Each structure stands twice: as C-alpha cells, then as structure tokens.
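A single chain, nothing else alongside it, follows as structure tokens in the form predicted alone.
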Amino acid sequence: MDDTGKNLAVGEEMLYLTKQEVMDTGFDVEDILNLTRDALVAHGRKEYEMPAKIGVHPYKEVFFHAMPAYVPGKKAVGMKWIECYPHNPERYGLPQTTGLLVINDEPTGCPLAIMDATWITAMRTPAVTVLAAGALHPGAEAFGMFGCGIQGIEHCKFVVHRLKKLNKIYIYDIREEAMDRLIKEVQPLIDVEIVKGKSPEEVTKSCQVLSSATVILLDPLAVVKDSWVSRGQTLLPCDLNTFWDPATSKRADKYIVDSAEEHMLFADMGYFPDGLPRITCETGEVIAGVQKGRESQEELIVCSNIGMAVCDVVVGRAVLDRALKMGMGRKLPL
C-alpha cells in the first residue's frame, strides 16, 4: 500500500472534498498543464485503460456521462459522473455542468475519495486545448475563443502559458455581458490584449488558432462557415461537431481527436450526421511524439477534444494526495 494509508484508513473511510476544498489544494495553471500532459502522454503511448463514455439522456438536450479510467504510471484509477443541463442557468439559476469524481486505491480497489468534479473539468479541458495548440501551432500570434463562459474564461487564462508569441486574443459570445465578464476577470491576469470580436466571421479570419466551448448538440449549428476558414489555421473545438461547419473538418489536412473510440461512439449516437471525418491520429500521440503534428505551414488542422477520463483521474489523484497532506476535507466511514 502507498503513502495514502498514512493519512487515511483505507477500506474503513474515505475523504470527501467540496469544490472549494478541491480548489484550495492550490494547483496553479502550470501544475494542471503538467498533470494533463502526463495523462495525454500516457494515452498517446497506450499506457492506460479507458472505455468510451457511456451515458443516459433524460431529455434530448442533456446527458449524463460515466467516465472511468486507469493510468498505471500515476496510480490513478477512478470514475467521473458528470452531467450537462444547458438550460440550468436561465431556468433554475444553477450551473450547466455538475459532477462528482471517485478515486480508488490501486492496490486494494477501496474507494479513497469522492470530490466535486466541476473545477477539475474546468481546468483539464483548457489544458488539453492549450497543450495541443502549443504542439500544433506554437508560433501563433492571435488566438480566437468562441464561448465566454467558464471554459472560455479558463482557455484565455491558460493559452498564454503555451502560445508565447500571442499578441491578441479575440473572443466572441452571443451574450455581450459574458464577453465583458471574461475581459474583467482575465485581462488583469495576462499581458496579451483581449479584443471583443464583432462577429464570428471577424474572429475566424483574424486568428491562426481558434477554439470553441459552446454547446454539444446532435444537429450542427455551423456558426463558423467553411468559407471563412483558411489553410494554415488550427481549430480546436471542445464542442464536438456543433459550432463549426462540418465541411471544414471533412476537408482538413489532419483531423486529430483526443479519443478515436469516443468520437466513433458519438458518431454512432448521431452527432456526426454527415459522417465522422477520417481520423489522422490522437492528441496524446502528438503530445507524446508518437505521431506527427503540423508538417507544413499550409496545413489546415482540426483537433477535436471532447474530454477524457484519463485526465480527470490523474488530476483527481494529485488533488487527493495533496488534500491528505494538508489535512483537508472530511473523512467519512465506509
């Protein structure tokens, strides 16, 4: 048994951590980037076990996902149970996404902790985007972010850590107040100027690297038209096949995904009505150096990252270890 047993009676109790307690463990952006990179490298080298997400759908527009994973190199094993209710904020004044993460003991299988998963999700998602951006387009001078909610805010905080030549970040959201809130929160923290885009077309045509974190729907919205996208750009959607014209992914020189298995599962569920684009390789394979990323300045690359449990359990295990050392959380009897 590892050092966990020094701070927790394994098999007799587990630790419960609230969202605030998870945040108070003190992991900064670089910590999250490094942990997420470790998880992606393990994924790229096939040193993991992670079945594709399974879920239930009480309503057409919502989903619950069960996301188990095991990363031996990090002694990280567990499962995230997360849901997305897009109408929660306006209807109930509640977050769109909530969830819990369970971390288990590798040697015995006993549950070690149950913790809020929303902060971890909000951190590891932009970390994947930014790590991919750094690997695929390190010289970018302008970054575009569609969607200015929690994910948009964190993407803008994270991106300056890996795209070192940025001089502008363009943002766009259908809600003016969301753009204003992002600028108010993020601009004091970074040296790169944040600019409110006048339209999706302007933002698309102004940036070498773009990301989107909006909604995930069965039928593509195709807000960004294929004719606006140029060769040499790098697109990093977090919202599957929803925001961008599906024709763009179809014609891309490389279509890279975080998990081929999960993208094929979503295709079977109907999220790619025009068919899943031909997958070139996985994000982790590029990060690990197993597969090539950008090979010429003219390549149009789409890198679709929809979230993997390997990242959640690696970050969650690190949060647990630090919380135990800090004496945080509440121990609950099993």
Ligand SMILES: NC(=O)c1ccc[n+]([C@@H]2O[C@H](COP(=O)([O-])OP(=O)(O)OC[C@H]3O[C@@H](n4cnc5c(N)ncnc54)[C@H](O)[C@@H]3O)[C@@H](O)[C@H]2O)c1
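Alternative state: the form predicted together with this ligand, after the form predicted alone:
Coming up is the bare chain, nothing alongside it.
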C-alpha cells in the first residue's frame, strides 16, 4: 500500500496543481533524469502499457494528443492531454505546447490529481535527449542545440549532467533574442561555455552531438543539409522529421526512436513524406541495455524522441506524492 490515502480521501477528492505548484515540489535536474531513466528502462524492458497517441486536429499542422500510460513498477497510471500549436508564439504570444496531466490511483482507478503538464513536458523531454546522448556518445566535447525556446533552454541545462566532457555548447535560433535569452538564463548555471552559432552549417560541423527543438511541420524544413552531417555524429531531434534533411535519417547507421509505434502513427499522419526510415530499436531498449547503442566511433546515429506518456506519468506520480506530503495544491471534491 502507498501513502496516498493518508493525505487524500481517495474516491472523494482529488488534488489540483498549477504549473507553479508543480515546479515548487522542487524536483531538480538529477531527480528528473533519474525518474525519466526509470520510465525509459521500464519501456525498454516492455514493463509498461502505452497505446500510441490518439488525437484531434482542428487545423492543419496542429494536434491534440491523448497520451495514456501505465508503468506498474512505479504505480504510475494516468493520461496527458497535450496540444501542439506551432504558430502560437508568433500569433498569440502563447507557448506551442500546453497541457494537463491526470494521475489515477492504481488500486482503485479513482482520479487522484489534475496538474499542469507544461513544466513536466519541458523537463522530461530534455531528460530523454540527454540520457540518450549519455548512452550513445558519452565522450562528446561539443553539443549543438537548434531552437532556443523552452526546450532549447532546458536541453542546455540538462546536457552537462550526462555529457561530462563537454567544453562547448553551440546554439542556434532564427531569433537572435531567443539565443540571448538562453545564454542569459543558462550560462550562470553551467561551467561549459555557450556560444552563438553563426549558421546551422557551422553548428552542425562543430559538434559531435546535436539536438533540435524547433517546430513540427508536415513537410520537412530540412534546414540542416545532409552534406553537412558526418559519420560518427549523434543527432537527437525532438521535432520529428522537420529540422534535418530526411536523407540523413535514411542513411544513418542506426535510426533509434523512443517509440516505434508512435513514429509509425506520425508517418501515417503524413509527417514523413519521404517515408519513415528503417527503425533500428527503441531508446529505452538502449538505456535498459537490451539493445546495443553505439558500436563504433564511425556510426552515424539518429535518435528521434517524440515524447512518451510513460515518462509523463512516472514524473507526474512523483510530483503528486511529494505535493501531498508537502500539503501543496488545492483539493477539489469529485
């Protein structure tokens, strides 16, 4: 039995947590990395239930996804309801991604909490990238980040926790002010020098490990030309098939994805107009040691992580447990 019943009348009430309250539970980067690692290991060992996202699409290139998951080893069961509106920032001054996370009680099924999912998404996504980077390319000395928004900022904070040999982080964004803001926010927190890339080409050619978190569009922008990418690099897109020339993923020695099922679903929706590259294995399998990661220094590896509900419910469950212990949030009658 867990302690939930001590702090909440299960079946009669639930906890509501705002974004600020979720943040105030005080999980730091290492905590999030450890929780996300547990979720990825459970996924890699097939100790989970997570149907591929179902969604609705009010406009072209916009999606809402229902993301249910169950991770028995963590007693974590629930569902994230998330939206991706790529044009929100310029049209409305609102984030591309917002959402809510519902956590349920494993023994009874009762709803235990509804919490803002924005912060959890902003944390678990770089955690997946960085855990994968640590497993696939631990000796990297330069990391490149394309997109300096919410995700880019957190990626730069997280990456130094697993790539311990880094001596430079290159960043690039079409908006100068986004790069400036990232440097202002992140540089005081980390010892590795952050430099503004002059061009996507310079960044690509300067780094062994790169990630992108820009926009997810149906047709690839192919900002990074295939000819700029060398063997031996590790590319970790968070924005599916948009930022990189699709030819790169096609010719990679390994194309690893967080969820093969999710990638096939996105392919069915039209996000891989050139076809889905052949999938080698899943990120969690590499993290769990079930599948091999990098096998030689020459391998070009693309590891595409589009986001998995197993990570959300594991982090969300931990946030809920701590919030209840701390007496945070508002209890609402069911």
